[in-house]
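Given next, in structure tokens, is a single chain: the form predicted alone.
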Amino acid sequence: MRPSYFHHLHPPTIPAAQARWRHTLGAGGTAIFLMLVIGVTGILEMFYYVPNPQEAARSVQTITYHVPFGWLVRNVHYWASQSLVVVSAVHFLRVIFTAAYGSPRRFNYLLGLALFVLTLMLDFTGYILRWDMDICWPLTTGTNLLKIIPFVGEFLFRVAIGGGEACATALLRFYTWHIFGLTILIVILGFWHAFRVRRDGGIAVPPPTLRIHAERISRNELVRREILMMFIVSIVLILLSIFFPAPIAPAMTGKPNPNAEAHAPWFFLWVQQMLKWGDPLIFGVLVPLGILTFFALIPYIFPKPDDADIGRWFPKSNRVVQVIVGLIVAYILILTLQR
């Protein structure tokens, strides 16, 4: 078969070992199909839907209800975010678990984790623009957490919103960040990163000399692989739309007041167990950078693994790592589950 351009995209082989599914689990190319249907939704939606505070959740209900297969474009669109939060968060762990950050990695390690923070906040401004019952306490919450940070809260706060109360005055600026500041980002960081996989050798592999197994795939089979594999989503993320359809709820009218059953979107929800224990800046910020602060330094206050255990799956020489992410991890998904 001659190759397409696609087929160019990838190196022209790649060890057999590391290529296969309980190796990889699929994440970081699902992770780009999942941003390829989010793109092509969005735009879909954006013919529909207004950035209006006196008429978004409207139109939100326009396509949802009235628009031919718009309820199944939204729900596919929400379904992709959600997916994608879930499966970088995955391929970031798997990145881990394998000890696939070391030098040359670390800084397309950290262009990763930068990419996941921004899937994070796009998933948090696309959740706002629904502009409905449901959006006002985590926006609030959100926006005055962003105020507390020490020397530049401020700043941020006016960067986020534009100044004024959240839920009166945010939503063309969240609209603003969604479409145009955050996407635009995520592209750039996303090919960077894809760029420096080929740049840094591919897949993280031991040196050749101490693989066990020599066989390599070709790009052929790989891409063959791949297109299975966003044949799999798609039918995952239409089932999903179909049975389970994105939340909607009133347009929010007036001057909100946030009940008791107000809650973040679920990949916050730990944070706001957090809150309930007292100090914001503590629970809100201090400790959610913390975390993150020590998951980018991950490949710099850690020996580099031993070049044998490369590629491995929970490698002797990275434990420590594994032992530490896995109690945050599991810190994390307590927290979460208890809501």
Ligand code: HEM
Contents of the next structure:
Amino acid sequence: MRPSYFHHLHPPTIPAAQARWRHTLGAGGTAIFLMLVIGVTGILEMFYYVPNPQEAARSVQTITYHVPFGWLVRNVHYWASQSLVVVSAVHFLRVIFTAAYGSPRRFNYLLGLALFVLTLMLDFTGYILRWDMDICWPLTTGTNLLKIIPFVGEFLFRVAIGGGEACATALLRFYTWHIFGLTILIVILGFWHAFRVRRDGGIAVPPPTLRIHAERISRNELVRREILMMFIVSIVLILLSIFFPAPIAPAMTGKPNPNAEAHAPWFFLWVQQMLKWGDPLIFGVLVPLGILTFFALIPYIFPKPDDADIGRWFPKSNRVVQVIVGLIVAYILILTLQR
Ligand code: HEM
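Provide the structure of the form predicted together with protoporphyrin IX containing FE, given the form predicted alone shown above.
Full complex below, order starting with the chain above.
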């Protein structure tokens, strides 16, 4: 009999080395749990959110100030989605720094990268749904960047906002992309990515002959660790939601907020910083796309790390990849912090 999806992800036993916190950092599992939390809180918000330019910001205020526990649902949704960006970036770095991207995991690495891009797109479209004064600048700048892409720009712009002035008409498109198009894609790729982890032989660790410890852990122990992780993440999300509420500003008037400094969501601040340097096609489109393409090609252009190194932190045989990715991440962080 074929195992169920749950049993496929949780075989009767797995090598203990594949489930060590200090190896996986629990980041992939945490990302899946955050997606679940985002899905549930997002569905709850849909009962009150009105995707109409005249009423959207007011409905967010209703959720925050009038609906019982609405503030908690909204804040948890907000914090889970911000955390998902950070946690999947940490997971990506873990995969790079433990040399876990090589064959047979090359395809799953690409699925992971696609998940990361979808996470950013979901965060950006969700940010726009607030439809308050602060979102007009990032919405206009972001969609104008689409427009300047040679050959396909005009088409992408139309797909994204449906034509017209972004700050007047884009809401329904962004709403549909956010709760429908992007969500369906991320759910499908999320299931596929997790499925492929086991299909590729589980988390990358040195082959049995090179392993120092041979012990295995049971399915129950694996599930116990996952529940512990979910419990800790839930507490962190609730604490963040209580002490640091999600931002809220007056409703959109069709113009940028005169009292607020115009800025992109935090995960695109580095692009905003580069836009100050000149040509938006180069700094707003080509550089970010170049970095993404480079990340996607890593398993294909660099030699496969030595078997004995796979699943070890900072092994020698993929030092070049570690250094280049480290420099790119430092570059992004420095630009982000300059804002
Ligand atoms: C929202 C995004 C993501 C989710 C939900 C997710 C989920 C997971 C899970 C649950 C695992 C197994 C447990 C673990 O390694 O912690 C995993 C492993 C893996 N992920 Fe992701 N992931 C995401 C993003 C990424 C990204 C951005 C990459 C790289 C570009 C990536 C590449 C991989 C690879 C190669 C493995 C196998 C690692 C190994 O065998 O050691 N994932 N992912």
